[in-house]
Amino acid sequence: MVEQIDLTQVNWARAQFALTALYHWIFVPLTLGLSFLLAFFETIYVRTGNEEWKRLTKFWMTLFAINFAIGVATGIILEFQFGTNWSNYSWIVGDIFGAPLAIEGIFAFFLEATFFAMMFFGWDRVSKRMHLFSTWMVAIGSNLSALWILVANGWMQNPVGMAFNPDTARFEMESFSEVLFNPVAISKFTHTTSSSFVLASLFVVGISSWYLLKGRHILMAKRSIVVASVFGFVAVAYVGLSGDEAAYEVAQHQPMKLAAMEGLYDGEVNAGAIALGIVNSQKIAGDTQEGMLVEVKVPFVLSLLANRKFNSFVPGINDLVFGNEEYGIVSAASRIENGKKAIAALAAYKEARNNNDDTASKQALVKLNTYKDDIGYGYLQSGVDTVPPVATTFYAFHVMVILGTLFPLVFLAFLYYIYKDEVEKKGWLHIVGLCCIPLAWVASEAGWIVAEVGRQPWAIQDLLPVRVSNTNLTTGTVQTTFFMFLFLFTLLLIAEIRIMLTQIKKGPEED
């Protein structure tokens, strides 16, 4: 069965999904964070009655609306790809994965879209308090949408609350509450939304810095910087806390991803975390080469992050591929063998059922239940197939961490000079603020690369490899749609940037 898989087609389907996801994620974090900043700005306006705050809110709301519209367009295409390119995935886990996505569309997105119209067009048509309520509902609805999508994604990283049905060869939901309160989903939601708040805050600070450099809209820029810097600093503190929890959950449920994030090939007690390093791209699991060409380590930190204990053992890539009896780690080769037994037992069960042979079907079912936890490994060829792209995962993780360490310093610098009433004179700081706009997106996209590239080769961790999740389309068909989407998304991105820049140059409208 594995030999019949067209890996070229699979890789093009993966590339298309990655392209769509990365483009979509350009728009989503700004929507999540800017929606709450709009709510803060308008709340200040309603409480103070100061029309300058209303003018400020309407300006940022225009930028929000541009981004929101294009984000919706890319998101719809992303969800459709589950049916077009990944129909096997949709068939096998659709009962579970589809539920949170359906809730997101029916409830959260509906809430968000309904109040968006009132928020954007209702300034002179509804009362101040009703308009403020609609703005808060857009913020809450946007983040509820993120919740349900991240619940679905969290389940892919740590599948819980389900059972395998041998009669249909599908995974079916047994406990919705387990899926919803999956610890991986919770950590992903808190970390993703808080990092989006940081991105939006840097966006506001950066554009406000441009106005200060130009000597325009000084009061609006300074007020925007104050609110965004406070919000961003609080958010970035929570990014650190949620990131610590996310790393712990990765260690518990996806140890191979953690090993790739740290370039760790041989497990260690009192393992240190790499602050800076260069990965040996020629290194293969099991050979004698060094995994890192250069590394600067912080002692003991990785053990603490992974297990909440300094003297704990953190498995490396070699331990997970070849096994480690001392720490009870089963080799990937053993799991592959068990997986093939599970696949054979499933085939035997189906044949026995078709032949109405109850005795044989019961025997096959017993064998299937014995090995079903490793059924996904049966589609892999060797233990090395369980290793994700180490260099990509390592560099993306460390870029994200380094930038995440820089951002709170930027917020503090702006708040300090605002407090000293010297921010207008600090041209260097305004340039830093501008530079942080693209850096915020780099950090955000890097986080998603870690999450998705780091769990390869799995579509569903340990249960369903990507290579058997795809649709039986021709390679040429997927290639054609890949370049169509590349052209379309690039066009949308250019259009958004041009519209945004035009609006920013124009600035807030005078009453």
Given for the second form:
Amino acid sequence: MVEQIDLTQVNWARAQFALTALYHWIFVPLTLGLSFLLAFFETIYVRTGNEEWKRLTKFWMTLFAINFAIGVATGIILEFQFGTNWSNYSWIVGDIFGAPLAIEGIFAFFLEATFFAMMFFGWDRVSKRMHLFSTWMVAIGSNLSALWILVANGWMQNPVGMAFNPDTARFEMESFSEVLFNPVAISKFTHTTSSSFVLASLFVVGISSWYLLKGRHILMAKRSIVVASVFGFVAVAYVGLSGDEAAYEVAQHQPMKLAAMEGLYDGEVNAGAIALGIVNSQKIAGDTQEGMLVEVKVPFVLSLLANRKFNSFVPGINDLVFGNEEYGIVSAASRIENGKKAIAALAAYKEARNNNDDTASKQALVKLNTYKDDIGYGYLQSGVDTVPPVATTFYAFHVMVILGTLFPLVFLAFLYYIYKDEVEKKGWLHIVGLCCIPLAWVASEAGWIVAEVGRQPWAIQDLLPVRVSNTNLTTGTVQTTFFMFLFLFTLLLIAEIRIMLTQIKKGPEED
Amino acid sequence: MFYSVYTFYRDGFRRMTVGKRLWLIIAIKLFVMFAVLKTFYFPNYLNTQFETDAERASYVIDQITEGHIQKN
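Could I see the form predicted in complex with its partner chain next, after the form predicted alone?
Time for the whole complex; same chain goes first.
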């Protein structure tokens, strides 16, 4: 395994970005989901006037504050890395990312300066309804804030609404609405936010289960479980729907990612989806080995997911690498040839412009425009380079799906025993609830691994590979900051867990 | 009005219990991130190496073309 790890500078930069994103994503989904649960809890308090609901709301709000405080601004480190480690990339996408990221920054600042402050400090200073309004605004605003980041991410997976300017070496936005309503971005937003609601619901159910196990704060725990289980169950159903939409968009725009998610090497009509399986990690596209060592397949499901038709063809990795005439799939080798022509045309265009040779620059531009859709392929050496790490993508996808199937059963079990008024006696269920806290994060992080590892080698789908996006720095520089981040984030995570555990042990205030 | 906004925040901070420790963590974290990491380890490469956007564009085009044409 170790000898397979490529320790070049670009891979250290890649690892650093992945590390930062994974740590950042520990905090974000809890903020997104818990903010809505706080709004539900407080709405019940305002409608019933029952002080117990206020106490309950304030308790979960304290945990929300801890998570928010520790996690705030961890995402900015990703932006630091763009400028230092990924200067080619950040220059090339600057025009596209500028608008969504600026909106996100302004949005987040005003939200935090006003409604967050009112939510935390305003309990005795503003009216009940004004306070409730602030809590709802925090929930809605935090989730809308996530929209802009996911629009930027969605654009990388499916670059639309732009044109490449060969004079500035930038993708320039031609249609803001196309970028905003990019179907990949929208499905990413709905899937990501709804899965965050599930994560936060499991967090509330899990901690409430701990109280039931300990026989403390029983009423608060049961009330929290009811609200979180209902919210979690509705959210997890929507995660399924939005996941279906996300898979469809992946099939349309990133067929290689879908093939890797399913370990599918040879395309199939009536393709089945693998429920469980073991990937043959020795398998290389085009060889004669089996792609899967063991597999349990559900017939027709992959065709249905990919194309909304049972009898449709789903291309496999081999079809995408070597081409498939029957289904009109061009080989990666052909696209690499086109890409090389596009790169040569871009260089010729620059040279012609420097020499003030209008005729040559026009000819180069025509050639560039002919082959521009494949420009990213020109940086690859062979068709096999278009294949992402199949095993990582496959396992991450299946872990996410399996856990996503388990979670609704957990919510239903809690609701059932609450309804039967037996939830306090079900110790096994409390343990299941507790175990679901880490599992919720595993599923959530696995989702991002599918999204990001599955789209390798691309930083921008088909247009810019990761290894051309980086800055020409020494490996040592990136290594140093990698370990600094590892230390900093681990420290923050330990601080979060310690403070949160102390607060959970203390429980709600007895006021 | 400004005074009431000021007292709102002032009293809010004063009444915090767990929040004081959190603000300390936020302050240390932001200091480390912006005063140390950003300043010493994460300069914007293109901004520090070049003065104009034209120079930056030219450099990036060279980066994404030169070495790759030779491999054709």
